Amino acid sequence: MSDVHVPRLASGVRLHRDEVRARDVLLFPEGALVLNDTATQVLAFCDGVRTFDEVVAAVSELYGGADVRDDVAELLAGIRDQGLMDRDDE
C-alpha cells in the first residue's frame, strides 16, 4: 500500500456499533465481521479523505507514538483481500 493511497471502505460496507452485544462490526451485504477495538479505530480513520500515511499517524498518536505502520498495513490488506475496501487507489 503506497503512502499516498487513500483507504476507504468499499461501497455497501460500513462500521456499525452493535449496542446489544457491545461490539463493533463491519457490515456488508453478505454478512458482518466482528472487529476488535484496534481494528475499529484504524477503520474509523479510513474515511476516503486521509492518506495511508495520515491513517498511520493518527493511529500512532492513539498509541503514544508507537510504530504501527506494518500493523495498519497488514490489517488493511486483510480487509481489502476480503473485498471490503476499495482497490481503485492502489
The other form holds:
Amino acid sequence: MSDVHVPRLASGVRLHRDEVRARDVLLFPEGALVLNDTATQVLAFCDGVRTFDEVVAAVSELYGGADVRDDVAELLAGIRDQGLMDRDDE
Amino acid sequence: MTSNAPQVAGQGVGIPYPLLLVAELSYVCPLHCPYCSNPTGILGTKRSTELKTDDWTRVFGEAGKLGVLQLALTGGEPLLRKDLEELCTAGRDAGMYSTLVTSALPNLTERLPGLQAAGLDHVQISIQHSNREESDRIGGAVSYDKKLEAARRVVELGMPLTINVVLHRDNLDDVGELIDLAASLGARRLELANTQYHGWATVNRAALLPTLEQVTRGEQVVNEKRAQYGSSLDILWVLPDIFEDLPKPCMGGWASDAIILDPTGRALPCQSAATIPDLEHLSVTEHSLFDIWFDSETFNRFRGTDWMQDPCQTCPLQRQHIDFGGCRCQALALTGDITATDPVCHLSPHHGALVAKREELLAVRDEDRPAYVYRTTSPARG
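Alternative state: the form predicted in complex with its partner chain, after the form predicted on its own:
Full assembly next; the chain just shown is listed first.
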C-alpha cells in the first residue's frame, strides 16, 4: 500500500513560530491555525519534495518506528479540508 | 480573523496579545468611494504628515514582538507609498503575514513582482460593481480595467487573491455577477460587506441605504452561489447593522485583537474611534506599541464589562462577552452617551429611534435619492 503523492502547504500559507505565545501556527489570508507539536513535526516534513510515504517514514522514525500512517493521513486531511494544503496529484 | 485564531492571555491581567495591525499608510486615494470608512476629517490631509519609512519599520518590529500575526497595509491607497516594498520586507522580518488592501491604482500590476519578492503574502483588491461603467462611477475614477488586470496578475504570480466589495443600494442587485466575476478571476476569498455607516458612509447614508428586499435577495443569491462554488471560493457576507436587532462585537471586542494606526501614527482600537471626542490619541512616535496596548487609558477604556450600563450590565441574553455592548462609536452617535448600549440592540431604550431612522431612510424614493458626496482629501475637489 504505497502512496507517492507529495503533500505541501497551499501557496500563500506559511508555517510560523509564534514566539510570544510559544507555539507554532499556520498563517494564511486573514487567519491563523494553532498547531500542536505533532502537527508541527509532520508539516516540517511536508517540504514539497517528500512523498506521503516518505513523510510517514520520517515521522515514524521520530516515534521509535511506531505505525503513524493513519494519524498522519488524518492530520493532513484535516488541514487540507481547510484549504491550507495541496496534493500534486489533483 | 477566523474563529480558530489564537487567543492567549498576555501581559496585563486578562489582556490578550494583539493579533492584527492595521497600518493606514496614506489617506490619499485615487478612488473617491462615497462609503469610505476613513474619517471625514481627512479633508485637507497633507502627505508630509505621514510617518516615515523608519517609523513604520520600527513599529512593525514592535508589533511582531507583541505577538501580532497579521499585518494589513491599507489606506487610503497604500500604493501611493514609494517605500511600500521596504515596508513589506519590514513586515516579513517582523514575522507578520501581510495583506495589501488596495484599489490596485495607480500601478499594482507593475509593482506586484517586486512586492512579492519583498515579502508581501496576500493581495486584497476592491471592486465596486461587475459592470465597468458602474464600477468607475461608484468609485469616482476610471479604474475597473486596471483592477481586473492586477487581479489576474496576482493569481499568475501564485499569490492568494481576495476581492472585496462594499455593498449598497447601487450594487446589491449585482451580487450574483460579482461572485461570478471573483470566481473567474481566480479569487480564493470574496468579502461582501454591506456598508456600515461610519465615516463618509454616514454623509451618504440616504444615497447608499439599500431596501430590505435588496438585502434579503442578496443573501439568497449568496447562499445559492456558495452551493455552486463550494470550497473553491470562500464567500463572506456581512449584514449592515441597521437591519439587525442584535449588535456586532466592535472589532471582536474593544482592544482585544487589533491596533489601527492612522497615517500620522496615531493608535486606536478601531478605525471609527477617531470620532470619540475625549479619547486620547497616542502616537507611536512618542510611545511604544507595547505601552499603548497594555497601559494606555484609550485601549483600556472599554475592555472587560465594568464600564457597561444596563441593559448590557445585566444582559438577559448573556451577550456581554459576545458583542461587548456593540459599537461604541454608534452608541455615541445615536444616543450621545459613549457607554450606552449600542442602539442596534432591541433591548436598548434607543432602539426605537434607530428603527425610526431606518424607516425614514427606506421611505426615500429612488428619484429623491441625493447624489453621492465623493470622498476626497483634496479641499479643491469638494
